[in-house]
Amino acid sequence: MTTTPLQIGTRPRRAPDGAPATSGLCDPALADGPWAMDAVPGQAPPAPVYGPGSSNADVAPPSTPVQQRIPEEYRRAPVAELEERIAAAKAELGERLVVLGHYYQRDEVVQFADFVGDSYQLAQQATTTSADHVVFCGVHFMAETADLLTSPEQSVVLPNLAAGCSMADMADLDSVTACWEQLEAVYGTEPDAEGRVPVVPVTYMNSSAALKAFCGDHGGIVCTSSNAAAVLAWAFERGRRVLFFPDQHLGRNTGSAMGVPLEQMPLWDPRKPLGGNEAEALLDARVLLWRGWCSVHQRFTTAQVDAARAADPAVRVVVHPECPKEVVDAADEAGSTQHIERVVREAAPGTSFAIGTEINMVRRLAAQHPDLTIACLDPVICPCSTMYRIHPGYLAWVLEALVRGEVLNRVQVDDAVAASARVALQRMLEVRP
């Protein structure tokens, strides 16, 4: 199966005068192969970068993994040949292999996934598979989560180790620990008369295993965009406040929908003492929001919502809760990638959608539902930089190695971190959205 290159994009939304709205790539380097950023044997390793796309301007920390350049045969092979090789390797491996694919993966890759979903769905799937090898077509924190939820005998493989997440990197263990120590100095550590502790840590799935372990050790929990409200309710039963990291927008949108006033959701900037807040403001807080964001969803604006409505007054605007609050408020509804997929699937024929989430998912929905009019809210094509690092060449490389009995790019969480991280993940899996 040969797929349409990303440059084609979704069907163009029409401007008010009836002319197609202009669109294009946000970064011309998206047309290049992702191996241009890989380390070359015998040469000085390149500085880690997220790559072209929505996170291109984000600064990758020095600890960001760098992928070693894959053999030339995989870099030069046409996509059609790579697809044949991937299919052959999958057939050879049979039930010993399961391929998990995130909604945001490019079509050329996600077509080979045995299961496609958001981070919550894929975490659930990881707990049920008996395959020897789990090849995760997603990003690093997802592969870490799969490793935590599978047995030690199962291997979890990430086709490109440089497929990270700029949002996940906006909070690290040192900065969260420093924040926690400052909060303890303000709040103390003793529970109130109802047994609630001063603050409960909640980390978004888009975080390192180390931060999941921090939550496990401090009575906290993991959430996804699918179950964020249920997780916050769980946390409020146990604590007077929530420290929510690393995505401020998901935390703010979820808290607001639950009736928490904005003035009780201060932003915590880890570069400043007390996160840039006065102690009095922290005492009145109910949700402390970490200064982090998704560079895909931060691109969406109220001006884009206005333009979509001007072009089609009947359009239904649906956005992801990682979008800024003003965009969520301007939309008709907001929900996880799973929610967006369900809303589109259940829509009446002829419905028009403007969707505020990653372009690969939007264009796939448009292809799957030709009876609907579906366009991305942002007319500029700007995929997730790190999801885009998974190319069919890398997938063919790791699968053919597995056929030979060689496990490449295995992701393993250190034992010292894994036990506590599993505690926080298990709490998440027990909370129903």
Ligand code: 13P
Given for the second form:
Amino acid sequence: MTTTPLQIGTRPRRAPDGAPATSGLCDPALADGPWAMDAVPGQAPPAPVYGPGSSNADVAPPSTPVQQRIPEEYRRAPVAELEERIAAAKAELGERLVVLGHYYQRDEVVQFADFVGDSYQLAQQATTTSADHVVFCGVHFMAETADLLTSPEQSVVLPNLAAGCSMADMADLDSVTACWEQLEAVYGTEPDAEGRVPVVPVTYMNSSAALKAFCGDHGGIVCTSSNAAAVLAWAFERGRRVLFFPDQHLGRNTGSAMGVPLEQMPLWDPRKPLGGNEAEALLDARVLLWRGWCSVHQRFTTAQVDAARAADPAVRVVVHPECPKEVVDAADEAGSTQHIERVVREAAPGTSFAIGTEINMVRRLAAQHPDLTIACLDPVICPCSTMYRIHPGYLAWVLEALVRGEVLNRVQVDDAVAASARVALQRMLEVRP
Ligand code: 13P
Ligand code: SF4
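Now that we've seen the form predicted alone, could you pull up the form predicted together with 1,3-dihydroxyacetonephosphate?
So here's everything in the complex, that chain up top.
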């Protein structure tokens, strides 16, 4: 069987003695095609796991869709053949199709995207496209969001249904509802003298449609990493405090940049009563941080920042705000993938960067800007293992089906959830970053 290993390559950073820094995969199993993790026809679906990749500890909840094995011809075909077939199917579908790709997607797939962007930009694209079919080369929550923002006649397709997000899976409707009930018991439900409610729920885009709907129903809003500060400001105009889920790091980094002291941003562990807090201590809280994280970004450390600076004192360290706060503090700047892309694009020739985000994006930036020196902050290369599941074989499979008039892997949010989720998304789209 022909499998296509993830082609990974960064310019190796130089160690202080001038020797190339060693680099390797965080898990050798990444050399397998993603179908190695998907279901086998006639056999019970495998326990849904996300590894290997950023963290073997990432386990998808049982409700996660399982991708059945795609036909053998797509698994066996060499990438060059798949590329020809994808290009032919795209040409055939013409303007009836738009392919959206997240920055973290592998190059073999991104080359076919009509638009590449961060999760905010891709959501905006979904609001403007008139194509019949949106094929989303990203992860499940992004496809759900696109479905919410397109018309019912348009279909949104995720080439591999098992491309989820381990961070998004760290918060679900049951645990957020249980948290909310406990917060109501502590804070009550009445607005204060200035009309501010006790808590405003804010969900990161990296969450299920059900949680976006929860926010829509409870006076809350969605944010992405490119508008988190503006969204928190929106929330503080309406509430005394914010419940921020599922990424503690984005919440802490954003709150901290807005001047909220760390003592007023307690962690909420959904497995513990009152999230592991004393009721008294919660009274003073301004941002309640859900105990969730991204396994890709949580790997970055201050030791890596120190090593990058030791190797090149002029290096600019730019990281994503899903990184831990101490890493964001040690970096020169932090921002969304869109921000990182802009900083690199606008840099003077010769600038050297150490970037703390997903490797496919870092590697692409390095290839696009040969006049700059660009390396990943983490010498052990870890892609987002869920984005990795979108292989050209899956893309060819769904596109050729569309040519035949068959819509495979459609992602469709239930009507009951969609209306409320749209309310929260619409609030976000109206906030100026
Ligand atoms: P942005 O695309 O919003 O920067 O987020 C990065 C990410 O982790 C997407 O899952
Ligand atoms: Fe989720 Fe992290 Fe992958 Fe983004 S990079 S999709 S947050 S696991």
